[in-house]
Partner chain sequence: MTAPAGSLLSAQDLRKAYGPTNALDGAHFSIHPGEVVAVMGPSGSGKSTLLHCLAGIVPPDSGVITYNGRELSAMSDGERSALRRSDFGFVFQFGQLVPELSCVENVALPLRLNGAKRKEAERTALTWMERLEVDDLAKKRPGEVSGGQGQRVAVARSLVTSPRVLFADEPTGALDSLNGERVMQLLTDAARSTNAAVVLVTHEARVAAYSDREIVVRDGKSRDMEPVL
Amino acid sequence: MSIGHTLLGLLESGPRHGYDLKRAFDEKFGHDKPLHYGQVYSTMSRLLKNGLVEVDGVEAGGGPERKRYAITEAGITDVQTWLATPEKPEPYLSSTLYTKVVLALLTGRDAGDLLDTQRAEHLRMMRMLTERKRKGDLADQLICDHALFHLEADLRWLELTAARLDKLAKAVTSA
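Output the structure for the chain only; the required form is predicted alone.
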C-alpha cells in the first residue's frame, strides 16, 4: 500500500493535522498495522517537499507546534493517477512454500509433514479471519474476503502439491 497516496487521499476531504491523519488512516486501513507517528510525519515532510501538500496553518499548543496540511492540485492529480493505475497482479512465481517443499525433498526431510503443518496453519488463519469477518463491518468483511480467497488458493496449491509429491521428489532429486 502506498502510505503517501493514502494520506493524500484522506486530505482530499479537507486539511488535517498529522495526528488526525494517523487516526483516520488507522480507522480506515490500519486495523492490523497502525501507522507510527514518525511514519506519518516523515511522509508528510516528503509530500510537502514534493509539492503535493502545503501547510495550511500552524497552531501553538502545550507542546510542539501543530501543522495543518492541505492537499495541493498536484497532490489531487497524483492521487487520481495512482487510483487510475491498475496494481500489478502478483503471480507468486517465487514462493517460500515451494522453496521449503523442494528443500525438504532435497535434504531427505518429510515434505508431507511440512505440507500438513502449513495446511493446519492456513486453516487456523482462515478460522480467525472468518470470525473477524462475522463480527466486522463491511470494510472488515471485504478485507477478510480478500485474505480468505488468497488462503483458499494456497490451500488448493498445498493439496495439489501433496498429490504430486512423489513425482516432484523424483524430478528434484534426479536433476
Given for the second form:
Amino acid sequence: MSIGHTLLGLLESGPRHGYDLKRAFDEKFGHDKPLHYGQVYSTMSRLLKNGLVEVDGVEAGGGPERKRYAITEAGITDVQTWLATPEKPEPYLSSTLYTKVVLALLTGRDAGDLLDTQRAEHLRMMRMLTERKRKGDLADQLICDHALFHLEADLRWLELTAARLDKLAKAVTSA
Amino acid sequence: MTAPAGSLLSAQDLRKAYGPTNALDGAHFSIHPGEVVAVMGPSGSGKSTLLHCLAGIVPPDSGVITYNGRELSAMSDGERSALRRSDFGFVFQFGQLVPELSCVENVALPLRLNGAKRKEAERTALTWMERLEVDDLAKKRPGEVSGGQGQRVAVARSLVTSPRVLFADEPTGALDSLNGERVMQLLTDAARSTNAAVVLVTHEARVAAYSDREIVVRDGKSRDMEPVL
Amino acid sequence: MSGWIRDLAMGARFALTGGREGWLRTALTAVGVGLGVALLLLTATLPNALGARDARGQARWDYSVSGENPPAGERTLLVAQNDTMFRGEEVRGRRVKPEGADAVLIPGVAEYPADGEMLVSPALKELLGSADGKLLRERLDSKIVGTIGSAGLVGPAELVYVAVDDTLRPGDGVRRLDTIGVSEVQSERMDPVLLLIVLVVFIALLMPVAVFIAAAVRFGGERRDRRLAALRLVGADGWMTRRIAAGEALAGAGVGLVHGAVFFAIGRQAAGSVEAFDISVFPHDLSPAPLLVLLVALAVPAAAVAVTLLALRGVVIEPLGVVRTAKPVRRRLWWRLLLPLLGLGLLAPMIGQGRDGGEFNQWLVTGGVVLLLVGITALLPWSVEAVVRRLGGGSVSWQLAVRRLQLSSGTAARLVNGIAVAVAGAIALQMLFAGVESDYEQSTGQDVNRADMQIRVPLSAQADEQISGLAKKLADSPAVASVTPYTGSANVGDGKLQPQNSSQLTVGSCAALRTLADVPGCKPGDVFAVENPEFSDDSIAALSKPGRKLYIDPAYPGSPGLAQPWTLPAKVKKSAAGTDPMGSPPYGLLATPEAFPEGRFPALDGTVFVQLDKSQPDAVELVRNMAAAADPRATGFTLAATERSDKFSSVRTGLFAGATCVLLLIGASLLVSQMEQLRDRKKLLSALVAFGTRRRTLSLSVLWQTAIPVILGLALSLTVGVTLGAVLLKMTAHKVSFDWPSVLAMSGIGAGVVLGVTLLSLPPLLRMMRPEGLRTE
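Now that you have shown the form predicted alone, what about the form predicted in complex with its partner chain?
Next comes the full complex, this chain leading.
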C-alpha cells in the first residue's frame, strides 16, 4: 500500500495541515494501525521534493504538522495513474485495493472502472495459471490451483465490492 | 457501428426489456471463430438474456446481431430455429437432458432434429461421448448417471452437430470444482479442436479463466475487457 | 390415536396450504373428483326425477277411469284432446269447456280463461312469440291470457296449451270429467330384457366415473412423493408418511365433494334450460335420494384413501428421495386375465335365458359386467407396457413419445382406462340394442310411398263440405305434391242405440274406393261389402243385406251418437280388401256418396292422404295449419315406416347422453394431466427449443403420447365390448351380430377425445416453448 499516493489523494479535495492529513488517513484507512507523525513528515518531504505537493502556508509554532500542503498538477496526474494501474494480483491485496476504491470515491473518480480493470488483470493471471495447469503435471496443477483459489477469492471480493459501491460511496463521503 | 472485422458473431447496441425491467440496455459483443469469450457479471445483470439474444432464441427489442455476415435480427423464427439446429450448440446449467431418452439418444437428438438417420446419428453421438469420456453411459438414462457425467453428456450433445458457435450457460453451475474443471477442460478442448467459438456465461472466475477474453455485463450494459498486454 | 389425527391433519394442511404448487394440485384433484361426484349425484337423482315426472303426468291424467262420462254439473269439464306436432315436437293440446263455475281445474291452471282464450306453457309461449313459431301461431291463434304452472308440466321445455272452446259438445273425442288425475296408473311391468339393458347402462356409465375418480386422486402424485421424502428426512417414519398421504387424499376428496355439490347445483340449474332428446327436467325434480347422497359422501373419500395407499404400495419413500421399486415387478398377466374370465363365468349360466326365462339375476349380471369392465382396467396397463416395450424406430417425435411411455406406461394406462371402460360398455350396449332392436322396432305397415300425411277431420254434419273444401285447398297448396281422393268413415249399426251388429262404413268416390279395396266396376251409387281379412266377422254379412235399414254413428250408453238412418240399396256387391296408406285394411261397408239419398256424405269422419312437396320447407306445418283452419279438431298425422318402443328409445337416449358426459369428463382429465406433465417439463421444453427443435416435432410427440395408449385402450375395449355384447345377446336369446357402425362411432369418439385433448394442450405447449422459460432470474 502506498502512503504517498493515499496522502496525495486526500489532498485532492483541498489543502490540509499535516495534522489533518494524519487524522483523515487514520479515520478512513488506518483502522488498526494509526500513522506516525514521522511517517507523515517523511512522506510529505519526499512528495515536496518530487514536486507533487507544495506548501500552501505555515502556521505559527513551526514543525511539520503546522505546514499546510496543497497538491500540484503533477500530483493529480500521479494519483490518476496510480488508481488506473491494476495491482499485480497477489495475496493480501485487499488493503491496497480498498484504499484505491475509497480514494476513487473520495475524488469523484469511477470506482467501478477501477474494479473492472483489476478484475481483468486478475483474470489474465488466472488464464495464465489455467494454461500452465493444462500443460503441467499433477504437481504443477496443485500449485496452480492454490494460486487460482486465492485469486478467485480476491475476485469474489472485487465482485462483492462492486456490488456494494453505492453503499460504500455514501459511507465514505458522509464521514 | 459495424461488426468488428473477422468476427463470427457480433451484436451492437442490444436492448431487451421484460416488462418494466431492462434486461439489456445497450450491450455489445463480438466473437471470432475458435475464440472462447466469457460473459461475466452479477446475477440479474442480463448475462443470460445476452446469450439468448445472441443465440437467436429471443429476438432483441432493438439492436443488430450479425452471424457470419447474416443479420440474425432480420430472420424469421423458423429460420433462426434452423440456424440453431445447424450452426449452434447449447449447454445449460442442469444439463436439461430428456429424462426418458438414453444418454446416447440424448446426444444424438440434435442430429436427429436435423434429419439424420437414427443409426448414423447414434454412431456419431458415440464418438463424441468417447471424446468426453462418457461412452460407457450410452445405454443409461440421465436419471441413472451423476451430475458431472450428465453434464458431460450434455456437452457431447452440444458438440455433436459440430457447431460453429457453442453457447454455454453456467455449464458448471451445478457441479463441484473437480467435475467443473473437467467439464470445462473437455469443453474448451473440444471446441478448440473444431475451431468453434464458445460463448460462456458464468459468474465463476475459475470457469471464466478457461476463456480467451471476458465481457462484463452490468445493469444490461456490456463492457469488453481487452486483455492488458 | 392423537398421532393419527395429527398426521392426517398435517396431510390435509399440505393439501390445502402447500404453496402455489400444492394448491394447484389440490384444485385439479378437486375439480376431477368434483366432476365425478356431480355425475354420481346426477345418477342418484334419476329415480326421484323420473318419479316426479311420472307423478305430474298422473296428476293431469284426463281420461275417465271408468270409461263412462258423469252427468253434467257444477264441477264438470268437457275436455277434447287436441295434440299437435310442430317440427317434430309434440304439443300437448286440450280444448276445454267448463260446465259450471266450480269446474275441476287441470293441474297448473289457476282459473279457466274466457271462451276463445288459452293458457300456454312458458316454453310454448316463447315459441309462439318467436319468429320460428309463426306457423304454429297461425294454428293456435287463440288469445294467450296466461301461462300454465309447473304443476301441469312434466318438464320445463314441454309445449302445452289449454284453450277454452264453448262450442264443445260431449261425444266422440270429447270427454266429460269431474275429477282429473289418478293416484296410480297401472304401470307396465318392465320386461326383463329392458331391465337388463338399464342395469348394464348404469354400470357402463358409473364404472368409468369410478375409474376417473381413482385417476383424479393421483394427480400430481410424483411431487407428493418427493414431499413425503422430505418429511422422512426430518424424521417421519413409513407409516406416518402413509397417514399423511391419506390425509392429503382425504382433504382433496373433501374439497372434491364440495366442488361436486357446487357443480351439481350449477348443472341442476342449467338442466332447467336444456332440453335433450325431447326430455327436459325441472331443477326441483333433480333432488338426489338422501341415502344415495350419504353413500357418495362416504364412498368417494374412502376410495380416494384406498387408491392413494394402493399407489404408495409400489413406492418406497426414503429420506433421500423416492425409490420406485426399481425395475418394477413385471406386470403379471394371469390374474389380470382372471378378472374378465370370472366375469364371463358369472354371466355364462344366464346364456340362452331369453325374455321368457323370467328376470335376470341382478347380482350375477352386475357382478359379471363389473368384472369384465374392471378386467379392462387390469389388462390395459399390462398391454400398454407389453406393446410399448416392443415399439421403436421412427421419427424424433415418435421416439420421444415411445420412450416417455416406456418409462411411465402406468400413468398413461390409468388415464385411458376410463375411456376404455366407457367405450367397452357402450359397444356392448350398442350391440345389444342392435340385436334387440327388431323386437322393439316394429314395422308400422304404413306406406310412405303412397302418402306422407293423413289428415282427418272428425265427425260432424259438415264433414262433406269441410273435407272436400280442405282437399281442394290442399291440392292448390304449393306444399302439397298430390292429394288422394277423400273418404269419410263412421261406425254403422243395425240399431239406433247399442246395435246388435255394427261395423265400419267408408264413403268415397269410386276413385277413392279403388285406392282402398278391389272394387270392380264401381259406379256412382254402388255399395260394397268387404270382409275383414284379419278375423271373420258375421256382422258384416248381417249388415250388408240389401235394403236393410242401418244407422250411421249409433249411440251407446254414455256416448250419444247421431244415429242417421240409411237404407241400403237393392244391390250390395262383394269386394276384396286392400290396404290404405296407413297399412290397415278397410272392411265393412264401402259406399259411394250417390248411395245416399242426398247424394252427398252423411256426417262422417273425413280423411284425406297427402303427398308433400319435399322441397318446400315446413310443408308439414303448412298442411297442418290448413287442416286446423278447416276444423280445429282436425289432426295431421305424418306417416313413418317404422315405430320404436318409447321405453327403448328413452333407454338408448340415456346411454348416449351418459356416454357423452363420461367421455367429456375423461377428456377433461386427460387434458389436466397433460397440462400437469407439460408444466413439470417447462425448462426442458425451453431447452429443446434452444437447440432449434421444431414446434411440430414436440406437438406430434404430445399427440403420439396420447394416441398410443388410447389406440391400445380402444383395441382392448373393442375386444371386451364385443365379447360382452355377444354374451348379452346370447343371454337375451338373440343371434350374435356385430354392430359395426356403433363400433366405428365409438372408436371415432375415442379418437375425437385424443384429438381434442391434443389440440387443447397445444396452446399451453406452444406458450411453454417460448424461450422465456429458460430465464431463471
